[in-house]
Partner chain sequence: MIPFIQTTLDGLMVGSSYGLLALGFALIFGVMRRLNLSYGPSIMIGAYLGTLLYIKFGPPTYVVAIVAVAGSVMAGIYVERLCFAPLGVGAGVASMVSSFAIWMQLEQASLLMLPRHSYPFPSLTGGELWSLGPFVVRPDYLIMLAAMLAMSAALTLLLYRTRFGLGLRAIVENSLAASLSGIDVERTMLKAFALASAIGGVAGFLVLSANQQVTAMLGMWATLKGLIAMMIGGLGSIPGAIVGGLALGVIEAHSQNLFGPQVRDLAAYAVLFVLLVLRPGGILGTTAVRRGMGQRGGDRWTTT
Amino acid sequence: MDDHLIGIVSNIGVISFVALSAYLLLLTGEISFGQQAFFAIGAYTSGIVTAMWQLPFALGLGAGAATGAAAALLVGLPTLRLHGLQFAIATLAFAEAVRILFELFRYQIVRDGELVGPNGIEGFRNIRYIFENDVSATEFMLIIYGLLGATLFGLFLLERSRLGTAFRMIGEDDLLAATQGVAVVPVKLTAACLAGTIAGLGGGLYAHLTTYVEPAIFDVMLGVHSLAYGLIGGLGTAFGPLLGVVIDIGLLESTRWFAGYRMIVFGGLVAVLLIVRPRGLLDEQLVHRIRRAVRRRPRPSPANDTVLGKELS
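Could you produce the structure of the sequence above as one chain, in the form predicted on its own?
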């Protein structure tokens, strides 16, 4: 696999974290345009921990995930009682406030004779932990997908738990869910914290993948795309947002066929799918049919195996 392809595949993996972050909130019926803020917080925090404080990479990723969760908790407490457009605008305002704060944030130290650290609008350069520790591009790609696989496994377990059922109940009708004994606000707050954790982890990976971050990267379009990935790929399974990322970055952005037309095609695809398949390609009905077909697939019985073995002999 050449370096260009490794870069594309790694980028797909990293952006999948922010897509999964928006997906979790979509399950509870909330549209967030602000998940890029937690992605940014995780990126800056992780970069500070490894590039400036010289702590291990695992601690940097853990710090990024933890600060993403803490920020989501602080934002969720006053906003999760809002609904619909009010919540969406509140998350957008928060994300823009975070971006502006990073434009003003300056925290640098001298390391090896040069300044290292966030420098306002100039960004945060030289997050070079993986290069300084001889981690190859292929190895880092495997780290990304190992963590992404662990995240997906956790989400699959969540979907089969009472908490995951509560997420979808609230997404369908929060008033009805409340009458069934679901604590709507605490459950939404849990979803927001989990979403912030996933976005913060992805931000830490992104900072070390690119070695450079700046506030302009975490603009509103990243939030719109992260939200659209779930709407395109589908809300029936956690694989849905990943499918959306692959369609956008793997197909539209990374091929020459759509050069200059990517945003037009992407916007048109979102608009068409919202009309034809409002819950995305992998919606709940399709996922249920697939699972039912897999369960009904006939399996050879031990008796048949014995007969077949005799015939072969």
Second form
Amino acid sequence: MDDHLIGIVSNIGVISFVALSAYLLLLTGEISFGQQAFFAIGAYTSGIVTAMWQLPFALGLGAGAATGAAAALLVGLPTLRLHGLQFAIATLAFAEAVRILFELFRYQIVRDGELVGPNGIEGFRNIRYIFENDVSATEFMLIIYGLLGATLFGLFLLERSRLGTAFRMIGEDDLLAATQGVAVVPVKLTAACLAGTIAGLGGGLYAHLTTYVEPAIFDVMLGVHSLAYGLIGGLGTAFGPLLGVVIDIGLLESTRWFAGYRMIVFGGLVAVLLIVRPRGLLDEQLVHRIRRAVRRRPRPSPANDTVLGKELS
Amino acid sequence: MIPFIQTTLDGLMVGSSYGLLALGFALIFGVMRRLNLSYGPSIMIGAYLGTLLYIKFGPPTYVVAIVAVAGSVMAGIYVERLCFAPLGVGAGVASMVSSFAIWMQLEQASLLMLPRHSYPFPSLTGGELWSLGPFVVRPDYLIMLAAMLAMSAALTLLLYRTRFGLGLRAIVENSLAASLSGIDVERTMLKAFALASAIGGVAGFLVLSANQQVTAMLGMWATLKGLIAMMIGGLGSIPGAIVGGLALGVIEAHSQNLFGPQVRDLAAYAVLFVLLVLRPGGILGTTAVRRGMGQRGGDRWTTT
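Since we've got the form predicted on its own here, give me the form predicted together with its partner chain too.
The complete assembly is shown below, putting the previous chain first.
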């Protein structure tokens, strides 16, 4: 693979983490415009750990994920009682406030005769761990996809667990879920923390992939995009957001097919797609059908159908 | 004391532009219970059409104003037809994401029309300053303040004194019952959407003529400021939009005066966050909004 392609594929992998983070909250029925804040916090934290304190990369990523989770917990506590638009705007306000705080954040030390560290609006340059330790671009891509695969596997297990079922129950109807004995606020808080962890981990990878982060990257646009990826790709499975990222970054941004008209084509396509499939390409029904086909279970016999009328397929 | 009052006055003046933007937002959200992220970019389309005309032919200012408003109404109708009308009840998130996709589309279309970062825009007053005793005000902003008050009064009359307003309020209450009572829900919503876009177009024109320039940031700016002002004031309420806009203006003016421009935005977001946590309905909202807006009678705008 050439460098350009490796760059694009790595980028898709890293952005998938934010998309998955937004997807996880969408499962519980909450729209967050603020997942980019945890991405930013993860990126800065892991950058500080490896480039300034010169600790190992794994520790940097771990610190990024942990701060992402901690920040999500802190924001989740007051905001998760909110609903719908109010929650969405509260997360937006938080994320924009975080972005501006990073614009004001200066913390630099001298290393090898150079100043290293976040420098306000100028950003945080020289997060050069992977160059200093001779990790090639291909190897780093494999690290990204290894972690992404692990995250997906975790989400796959989660969706089969009681907790995952509770997420979707709350997403369908939180009042009904509560009457079924689901502790709504703690479960939502768990979802928010997991989402923060995933975004923080992705942020750490992003910082090391680009070696440079600045506050302007983490604006509302990134947040709304990551939300849109889930809806374009589909809310039925964790592969949905991935598909959304591949469609946007892989197909449109990287190939310069439409040059100046990219957004006109993409915007129109998404709008039409959402009319046809309001829950995205891989929506719950399609995923359900695929699962049944894969399991090769015999179709229910007509006698079973009569109980509740025709079974929906 | 005089500098403090002057800053507050400046804040109120700028706040009137936020109030105008929030008015259109509140109308759409109040009726549809959906978030239209394309609100700002629709205004941008109108403003860019007006600017294009102004640069090419230099027509009188009122023609530019008419084109700007007509352009944003057209863009607004396009958004409604594509993102809101075809998506049925309960597809609130899809509508929002769809309106975001159209945001990207409208913004790119505007930039294809006029690719530079900023262009001149005709001014209504020539940008002079008036002094009232020890205070200085800009007539541009006085026009904006007057427009905001006049428009909210007209909107209140429309909502509470006409058949159209009655139909609209019936839809807000319960759209199914409204359609059973013989109200053409789809047409009424389209009209409300066009009206909101027209208010946005007027707001856009007045803001740009006060700044005497139009920049590529207009779409994002209008959506964000309108949304924040609406949330501060109270969801979907007309007095709320005005109070929210003015409050946002005053908060921004004072924090900029005390700590500089970066802290200005930080303060606005911090106030918004704290207000939402403590009083989710906004300054003039009721606490009844707390448990999922619209669980009584309306459609939940989140989920499924």
